[in-house]
Amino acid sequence: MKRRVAITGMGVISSLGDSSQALHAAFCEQRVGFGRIVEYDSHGMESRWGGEISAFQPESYLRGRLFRSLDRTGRLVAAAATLALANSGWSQEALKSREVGLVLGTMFSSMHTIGQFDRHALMEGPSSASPLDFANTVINSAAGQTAIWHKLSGINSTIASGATSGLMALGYAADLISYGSQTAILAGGADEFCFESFCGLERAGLLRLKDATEECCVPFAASRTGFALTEASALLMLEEWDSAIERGASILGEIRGHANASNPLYHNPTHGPDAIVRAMRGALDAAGLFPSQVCCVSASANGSPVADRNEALALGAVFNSHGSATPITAIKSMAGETLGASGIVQAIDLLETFRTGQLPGIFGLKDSDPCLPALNFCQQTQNIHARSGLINSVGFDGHACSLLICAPDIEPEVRPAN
């Protein structure tokens, strides 16, 4: 029998706050965590919108030891782990006696460290490359460094599937617990804001245009031209339900089901929504829920002309007659695109929606694109009694992942066979 997967803690480092309450409050107040980028002007880039966590001070979270061996991504993840462990009530003594694992999703991981290491070695010779940097030039370095820092003795895995990495990591960790391989896992995602990732995404034509209107990175808006790149690190503590109860943990929510799919024809208007439709239907089937039982949707939409269109079409296909009733939010209108962390930031906000009864609106959305189906896009923060929610994560290359979270007071039901 599959085991229930409880969420018992949250940790987040973002430009809009370092707690779930602060982050959710910022979204409900429709505060934006990005702005104009000026330091790349000399590089001739056309995109000038993004944001890093300028106030991040790792020493505030990583006390007692030197953290010089951790680069920025490693510090962001280790700091989020500190918060998630504290929020879920895991003491250092408890970590010594029980295994806690870590599954991290990331798109680029330590891209700046990799670029810096390569540049020094190529331009100044191999002897100039830092041995400390070398340890952080592999994509799983942040997960490994965080496990070492916090003495996490369970599974340690890194998921790299582009912008969907974080939500896929959450689903993978939930499966490990559901099928009895692990009892407690920190699961989430992280990506740093750096010149290398900004440059790559700008040259790929994915970022918001420099001189576009204010609505150019508003999800589902007619004038959207791309997204604003930002950074974040976010982790959830997942535990086997009975084990969490025995430990005396507070249960914040439950992961009911997830699914992912890939579509190489995502640029084709005829086939574009296909993977997202399959991911959402797969998550609903795994959770045993009908679309009418989903209280709200946290969309992946970030202002991308193609991806937003595909997701809206997929939502229209899956929710069909319920699309005009189910409220849909898109917090990347305020958080920006945090890549590997994005799906986890959405999950944290959804859990806070369960707790507070407030669903954030899509900042800046006045009139949705008339080419999209008629959906209930949430333009302003609204009061809602939500006990279940669907999270979407859509990549830039055809990947799609969906995950269903329910409030802890909702008991699982067996959906009748069609």
Given for the second form:
Amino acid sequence: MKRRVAITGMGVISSLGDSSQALHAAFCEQRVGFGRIVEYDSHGMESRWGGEISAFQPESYLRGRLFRSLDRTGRLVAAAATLALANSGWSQEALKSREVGLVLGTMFSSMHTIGQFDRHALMEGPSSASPLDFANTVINSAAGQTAIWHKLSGINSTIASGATSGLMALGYAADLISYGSQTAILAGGADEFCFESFCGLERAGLLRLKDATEECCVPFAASRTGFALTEASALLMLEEWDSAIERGASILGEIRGHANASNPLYHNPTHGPDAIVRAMRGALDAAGLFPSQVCCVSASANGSPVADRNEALALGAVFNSHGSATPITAIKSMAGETLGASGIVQAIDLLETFRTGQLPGIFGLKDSDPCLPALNFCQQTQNIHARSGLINSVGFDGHACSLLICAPDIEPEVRPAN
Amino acid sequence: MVTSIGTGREEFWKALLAGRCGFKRVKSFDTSRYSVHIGGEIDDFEPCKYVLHRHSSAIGRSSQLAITAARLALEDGSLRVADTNRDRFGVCVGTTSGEPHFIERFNDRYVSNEISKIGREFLDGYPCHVVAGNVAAELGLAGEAMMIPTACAAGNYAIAHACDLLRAGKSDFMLAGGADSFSRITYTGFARLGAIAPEVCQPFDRDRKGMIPGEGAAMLLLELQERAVARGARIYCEIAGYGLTCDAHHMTAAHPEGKGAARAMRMALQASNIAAEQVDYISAHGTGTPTNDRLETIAVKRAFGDLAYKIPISSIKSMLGHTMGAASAIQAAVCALAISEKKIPPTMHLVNPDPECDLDYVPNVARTCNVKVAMNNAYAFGGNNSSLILTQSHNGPSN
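Swap state to the form predicted together with the partner chain from the form predicted on its own:
Below is the whole assembly, all chains and molecules, this chain first.
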């Protein structure tokens, strides 16, 4: 009944590279993809870490037609789609005869365009607001524009659940293939770096402070105070297993299961790890794996005091006796927090770990917070023969999503029925 | 549901069948610099009656509307959220703009050089996913809380996803629907596109002048039939299937031949195992803009052939205006009521037929009809097309 979901391609635009190999190499070499932000100093911001992908040139990816009508998020997504389609071997010809869908997870999407559109109308009068910009003020504009650019006529959906949006979009797309009639979907997430998001996250006290010492956005470190806001766009090509084999695609991995949960008491500052525990257990159940069968974990942790603590507590609870054995990495000390893209950036890195046998270390983590349970945090990049991995995505407001991927050579149903 | 013509199932349905309209002069912001001044705002909305646990002053209007609709749905479905069901009780909401008032306030401060006054309320209130989060927090739902912001077809996407979760056994109960609040940004945009009608929304009429932005929310309580029967729930209808496609043609204009929309209709019928002949009612997107109604008519003919002339079609936007992401959720509720109450709401203000819109649009007067199968159509910016099929339940009140 449930059909298998193959991952057949990856596309990523990030400050650490525009290919899965470059991104993974950067993580393994412990390179950091962000720096100091100076342009908002005049607005009295307390944070100064993060930034946009300064090297991003849309014309390198969007050739042959004007892309003026796409805003930054739209360009980032359309560019990642170019890469993912090419990586999975989908030709323009193939796109004409078969429907490919697009599912995008995003926290803020077109917020900057929305802000500019409205501010322009406020200052110059409503009759001078731009109709071209208005088309991009809908939250699904990046998904819509990318579908137009690449002629993707299958399902087109946008998923929003805050920082967990990307991983939830991946799970949502996988289910459309597993249980529905779709056979090929580009799925992933994106968020652009902009003043509106930086200001919002900073005023909510979530960002790393500007006078913080180096250690301060290190996941699971005792000194953590918040995260660095960056941007990225990342998409995976998902295909129904048999049809992927039929078209001769090379299969990079398999989505084995996922689960989402929320904590309705998140606004209580003492809220606990319950939702994250349920998401992880749900993903394991859906995948038919025991915790002991999971080779490694890619944690969501980004240096946030509360979210990192809850994730560590949840990892301790789910992996209990295995917690000290299963290696856990967290790449956001290098990638920064890319919000909607973050879960997909983690997935791409994990697929590369399957291929290269290297699990990136948590950059900057010398001693983990003594208040957290004892876990096998991967402090240095290590060699590992990983064939399965669990990805966590934890939101700022009670959302949790976990997704389990396996290398293509792992047969399903390894867990005996109980 | 919460709408400009009534809150709650009974009040809304009565008003809808009577052809009541929710159009008035816009009150929530100053339209003196606009060439149009009419909107479909909800005047008498009292969030405090329904928002009991969240502070209604701290959450946005779309959240307030969604919470109200969710509470009404739970009440109507005689279901309580308890420790025994909350972990497998989820919520999925569609929207166009989420909580636009927070970015509008942000912008008011930005243009007044008061950025320092922006506090944490912006992040807490604005990102659209907070609407689903606020419903979950208010009602204590601990399952998946997801937002699907696929613009003006979003309600259908949210309902479709909720059905998938239930069928896959990932949830036991889902509240699914749509919510949007009246927004300066949306109004400005449609005004700039020249899409807003000056006085009245008259879908499919020869002299139609455009759509009218509105606001509202509708939530449906969804569960597997066996569970509903077992707990003795009143069943309005079944959701049989859906079709979702993308034109991949233009951000704001529909495909000139209605290809994507027709594909979604056929896909929905196929997924539902329903023949075109069986469809008794189509709830139209029917915005009232010259282009939409003409192309939608073409799309229905493309999907149904000559059968198109025999199927009653109506647009409730003729009464509510365009409630954006809530629109297709309100329409889905209307389809459910059409099936259970055996009545079809009218398309109001349809006075002069348009030769290019020559189907049966149920003009101006509600109709009695044994609706066994209803199709709910909605389209959106981005070229998104959605069709949902709702059918009479074997366990429903009609049998």
